[in-house]
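Taking the form predicted on its own, here's one chain by itself in structure tokens.
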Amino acid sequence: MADLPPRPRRVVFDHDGAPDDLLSLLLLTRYGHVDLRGVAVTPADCLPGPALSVTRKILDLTGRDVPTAVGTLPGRNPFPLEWRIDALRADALPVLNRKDPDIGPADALPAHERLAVWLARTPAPVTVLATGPLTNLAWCLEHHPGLESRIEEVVFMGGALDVAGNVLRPDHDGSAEWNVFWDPDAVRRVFDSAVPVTMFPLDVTDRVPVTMDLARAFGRAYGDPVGDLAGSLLALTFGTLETTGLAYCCWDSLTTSYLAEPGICAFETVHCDVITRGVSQGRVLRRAGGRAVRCAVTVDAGRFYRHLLDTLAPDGRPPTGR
């Protein structure tokens, strides 16, 4: 049975400035059925100033007039500084600096307060797409609980259910994924709410690594600014395995693709809990009687790669391998 066309959605995007987050923003600007109501930057896996700047340049490049805001709330467990500088590199990419961007001044309100305003003012419930930590959303739910009714769905990249996590620290057991580990209490607050949650854990997102074939496919469509930017963002990820021991995967862009092609992944309802303290803090685990979460469990990797190319570089050829 063929997939139905994607349904229209109002979306607020909360990201933390890494290359795959920025690739996700690029996807959102290409989805004609998505009404992008606001973009928040969480200062987690990024330097917030460059991350906000590159966000605004991407919106300008794609002709999207979307309000933006940068976050100020800290996480308990900071990302390594050497990971956070990718937004600085992305902000300097030539394709984003061919002219001065046509953008106004930054929003004076911090992202957590601006997110509350966006949710309160939307004419109908919105999807909150979070490819970084849930800190801003958790603040909104804690301080403005009435906003729950304004949220249709939370789509979250985070967690590691039946696979190892990617937090490699001597004071941790390695069971957590970084978006949860940065602020475990935020995930607990969202789990304590009634908002529907669809989660993309490492169990599926690790199955779509950034490959040389994928990056080179964008090269074969070189000359279009959107495709050139997508390929450049992918190129920024090379060397991650060699320097961190962790492969760079399309964690966030796979999560974002759900808004356009939900059939790329298969889902099941998982009852979850999150550990907020101790050597396992940030671990999301299955627990009978826990929070019901719609969780991606399998992925058609080939279909996902084709989706990236079809959306961002339609003249490119599909990658030939994993």
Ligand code: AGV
Contents of the next structure:
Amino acid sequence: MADLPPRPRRVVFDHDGAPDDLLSLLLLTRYGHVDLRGVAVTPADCLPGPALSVTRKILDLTGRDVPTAVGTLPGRNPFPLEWRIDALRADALPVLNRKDPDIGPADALPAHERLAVWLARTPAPVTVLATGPLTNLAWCLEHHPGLESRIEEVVFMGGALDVAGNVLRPDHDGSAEWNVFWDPDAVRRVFDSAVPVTMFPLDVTDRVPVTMDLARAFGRAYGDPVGDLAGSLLALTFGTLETTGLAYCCWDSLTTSYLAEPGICAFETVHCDVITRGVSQGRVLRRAGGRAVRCAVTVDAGRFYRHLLDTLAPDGRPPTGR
Ligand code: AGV
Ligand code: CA
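Switching from the form predicted on its own: structure of the form predicted in complex with the named molecule?
Everything in the complex follows now, all chains and molecules, and the chain you saw is the first one.
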């Protein structure tokens, strides 16, 4: 049976500028039922200047007039610079530079303070979609506890429950996922609040790697700016398996697709804890009596890939097999 249409939502998006975050932004601009109220950039898996610039160019390309802000709060465990420079590359893509940027001055407030204003001024509670660390949100909850009631759901890409993590460092046991590892205390702060959390851990995102088949499907739709940008962002991710030993996955875009097609994943309520110190810092684990988190536990990968293509390259032809 076909799913019901997705429910309309007000959304504030907090991302950290990696290619997959930008693909997520592109998806959000296509979702007619999403009222995008603001986009915050966390300076984690990116260089903040280029990440803000590319964010604004994507909003401009898609005709969206949405306020943006860039964060200044640091994380405890910085991302590798080799990954952070991807925003610089994305910002230089031809499809985003067809005209001089028609972009006004930067927001005077840093993203954590701006997020607090967006939450305070929303006429009804919003969904906070976070595809990077939870630093800005944690700051809001810590400094303005009254804002809790302005949040109907936090949708977060992070964690690794019953699979290995993706932090591969000599000083770590490998059990953490990077968005949590960058700022484990932020996840702790959000878990200590009462806001409903829906989490997309590596358990599901491992199932949706970026593949050559996916890149080729975008190739078949070549010629439309949004589809071309999506295909180019995917192309930026190639080589990850060769350099890190782990595939680049549709971590953030799978998480974002939940707002449009919640049936792509199945969910379970898991009682969770987060480790904030030592060789397992950034690990999210099951713990009886821990914080209830709605976790994605299985994913229909084929349906997700179709969703990406239907949303971002609707004119693409299906593979001929020849
Ligand atoms: O851990 C996944 C998160 C997602 O939000 N990010 C990338 C996605 O935006 C960090 C990350 C893990 N492995 C990476 C990452 C890699 N090989 N390259 C870049 N970022
Ligand atoms: Ca991210």
